[in-house]
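The chain below stands alone and is given as C-alpha cells, in the form predicted on its own.
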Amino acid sequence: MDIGFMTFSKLAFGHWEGQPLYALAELGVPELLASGPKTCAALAEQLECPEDALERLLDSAVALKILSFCNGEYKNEECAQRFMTTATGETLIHWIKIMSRWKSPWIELSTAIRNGETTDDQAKWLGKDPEFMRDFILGMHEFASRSSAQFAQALNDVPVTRFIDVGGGAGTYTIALCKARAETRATILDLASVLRITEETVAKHGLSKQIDTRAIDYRVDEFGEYADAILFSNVLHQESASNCRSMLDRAKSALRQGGALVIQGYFLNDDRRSPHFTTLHNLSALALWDGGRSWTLRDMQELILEAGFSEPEVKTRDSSGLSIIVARKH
C-alpha cells in the first residue's frame, strides 16, 4: 500500500465527508428522527422529496455512524440525537448549518488569497440575514458553551465585581462567570439586533439581574467605564491590525486603574505553521472576515504592549491554540 498516496488521497477527498453532515442538518433529518425510527419512505413523505436520493444521503449518514439502520428504518445513533436535535441540551445544529453556509467562502479560497481579501465577508450578513445572524449567534454559543466553565475558572484570582464583554454574542462567557461569582454585575456589548438574541439566553440562565446589554459597533464606539474586566473572546481575529489596536485602546479607557484586559482567542505559535487546527483558522479569517488574521501569541502580547498594558500572562493554552491572555491597566 502506497501509503504517501493514501494520505494525499484522502485530503483530496476530504470535503466529503462533511457535506452529508451539512445535507442531514439542513434537511432537519435527525430532528424528525428524534422522536424514534422511520422508514425511508416516511421521511421522504414528510420532507417531500424523492425517496431514491434521500435513501442515499440516509446510507452514507450510516456509513459515516451518524445514523444507523434496522428492519427497514433509520434511527439517530447517539451522536445525532445529543448533538443534532433539540432533544437535549447538547445541541450543536446551528454551528453545524453556519460550518455549512462558511463552506461557500471556503470554495473560493484561491480567489481570497490571489486578491489578499475575504470573497464574502461574514460581517455583513449579521446586519442583513435574521437567519444566518440567528444560526451564527446560537451557533457559537452552542459550541464555545463547551469551554465556559473552564474559562471563568482561568479567571479565579482575577477580582471582577464588573465586567464588560465586547462582540459577546449570547453571553456564553460571561454568563459562565456569572454563574460563578454572584457578587458580578456584567454588560455585553453587541449589535441591536444580536442583543435581543443575548437577552433571551440571559433569561434562559436566570441571570437577567446581574447581565444587562448595551447596543454598540465595537468598531467606532465606546465600551464604558470603571470596569474591573473587559473581555474580547474570538473577536479580534475577525479585524484588521488597526481596528485591533483602536478596540484596545478603547478597552483601556473603560477599565479601572489595575482593570483586567482578557482576551481569548485561537493563537498560532510563533513559526506561524502550528498548531494544525490555528492555520486552519488563519486562513478561515481571510476567507469570512475582511481583514482578519489569526495572530500568533508574541504578536498579541506585543500589540497589548504597544496599547500601553502590562506585560501579558497567558492564562491558559491547549493544543488547537485556543488561550486566554490577561494583562493589566498600570
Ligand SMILES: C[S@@+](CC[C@H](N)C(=O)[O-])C[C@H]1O[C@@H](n2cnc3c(N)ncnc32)[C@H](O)[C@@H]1O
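In place of the form predicted on its own, output the structure of the form predicted together with the named molecule.
Lone chain follows.
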C-alpha cells in the first residue's frame, strides 16, 4: 500500500518534531514553569538567552501542545508538568535527555550502515562521561518504571527467592519484584560506576535489606550460584551473538537445577520487518552498541535451547515487541 505524499514528506521532517522537546528539557524550561506561568521575558532573563530565540521555541512548544499561552504568559500543559518536571513522581526528564544525547549516533546512521558498526563510543554513557551515564541509567529507569509492575506480575508463577539481575541498571525490575514478593533476596549486577546510582534508587525505595549489588563486567565475570531465577532485561540487544552465548552459559552456571532464565527485551517478529518499533530498535542497536542487534523471538529461543535450557516460553508480548521469555535449567 502506497503511503502517499503527506505521510512520506512527514518522514523527511520526522526529526524536527522531537527537537523542541529536547531543547526544552536541556534548557530546563518546564522546571522553571513548574511553580506557575511566566512571560517569555522573565524566562529569557532566568536562562540568560535572547528573548526572540526563546519565543520561537516556546511558540513551537505551544503548537506541539507541550506548553499553553494565555494572557501573555507561557504555562506547562499537563504532560509537561507530569513528564518534564521533578514536581511529580512521573518525570521522564532523564529519558528525554538521553534520547537527545543519542541524536548524534542516529545522525551518523548511514555511516554505521556503511561500516556495519556504531560511530559513537558507548564508554561515554557507561561511565566515561558521568552526566551522560546518569541520564542513561535514570532515563532507562524512568521509562521502564511504567511497565515494571506488569513485569513482576508476569513472573507470578516463577520462584524468585534468590534472584540475580544482570545489567540491572537502576534496579527498576528488581525493585518491582521485591515489592511484590517479600521472600525475594536479589543481587543487581552492573558496572561499578553504575552501581552508585543503583544503590541510591534501591535506598529510595527502602529495599536495601532485600537487594544488594555487585560490580561486574557481564562480558567476562561469573554471575553467582544457586539462583532461582536470573534476569537479562534489555541487555542482550547490546551484545554480539558470541557475547550473548557466553552470557547464557554463565547464566546456566548461576542457576540451581529447575531455576528460571528470564529474558526481557524488544524482539522482532520472525519476518524481521515488524513490529514497527522494534525495526527501529534494531537500527538503534546498530547505531549505539558495539555488535548489538534486536533478535527475532525464534532466533532468541534457538539461542536459549543451544545454551542447554529447555521450554522457552513467551510469557508476554506487546504490540511494540516488548516481550518476556522464560526458560528452565533442567
